[in-house]
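Quick heads-up: it's one chain on its own, the form predicted alone, in structure tokens.
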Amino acid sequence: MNILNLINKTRLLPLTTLTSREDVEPLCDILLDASIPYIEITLRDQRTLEIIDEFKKFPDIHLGIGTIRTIEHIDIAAEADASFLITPGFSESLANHAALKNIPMIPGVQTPSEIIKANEAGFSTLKFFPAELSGGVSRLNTYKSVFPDIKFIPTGGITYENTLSYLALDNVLAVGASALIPSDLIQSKSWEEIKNKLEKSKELISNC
């Protein structure tokens, strides 16, 4: 199934940073139990580059690699059999290399100029980052009439409290949130608490 269709089913894109191989299996188990068979792993720690190939052992999880900033990052993601890529900003060279590797990419944008450039390159689903610091819900609401054919995944400052405000917008495909899988809970191996967060968020969305 197309990764965007998968994400749109739950309207949640959980993201986190992993630095230990031993954390991959329990995280994958939680995602499958929560019926969220995908994850964005961000490249915010050098150690992450060394362990993301562990996800190859869990083919039922669609691995997304986020914070992609270089062609080398894309190559590493390809070696890890990543299903999709996410960048913090738009880069034509990164978009071209991702296409060369045949890996779907969700580029990050903030301004109208960036949205136009990304759209000209063939992208119609974009990451809006950093969402809260860039005008949040009100800015995305303004973009609806200007870019009616564009869908956004706002990321950055997304919380349990503001999730529904974003998802109420017609041009929001899903929300990306590290709050769903906080790094401190990963470090403390609080897997049950992480599972509860994911299920609570899914319930919140399904009841809205």
Second form
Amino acid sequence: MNILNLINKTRLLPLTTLTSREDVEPLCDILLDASIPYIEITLRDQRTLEIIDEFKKFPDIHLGIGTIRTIEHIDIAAEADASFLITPGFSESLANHAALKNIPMIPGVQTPSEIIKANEAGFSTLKFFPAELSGGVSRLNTYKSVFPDIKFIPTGGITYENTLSYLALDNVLAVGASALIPSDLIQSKSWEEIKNKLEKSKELISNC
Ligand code: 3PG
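Having seen the form predicted alone, can you show the form predicted together with 3-phosphoglyceric acid?
Shown next: the complete complex, the earlier chain at its head.
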């Protein structure tokens, strides 16, 4: 299934930075239990590069690689059999390279000019980043009439408390948040707590 359709089903895009190979299996188990068969792993730590191939053991999880800033990052993601890529900003050369590697990409944007450029390059679902610092819900609300064909995945500052205000907008496909799988809970291997957090968020949005 198309990754955007999958994300649209739960309207949640959990993201985290992993530094330990042994955390991949419990994390994948939690995601599958929660019926969220995908995750964004950010490339923010050198150690992540060495462990993302571990996801190959869990083919039911669609691996997204985030914080893609270079062509090399895309090559690393391709090596890890990534199902999708997420960039913090828009770059035509990154978009071209992702297309060459045949990996769907969700480019990041903030401004109208970036949205137009990304749309010209063929993208109609965009990460809105950093969401809270860039005007959050009010800015996306303004974008509704200006860019009626664009869907956004706001990310950056999304919390349990503000999730519903974003999801109430019909130009929001899903919210992206590290708060869904906090890295301190991964560090402390608090798997049950992570599971409860994900379930709580799913419950929160089940009526919206
Ligand atoms: C990202 O990598 O997309 C953001 O930094 C995530 O922001 P958050 O930690 O506030 O969810």
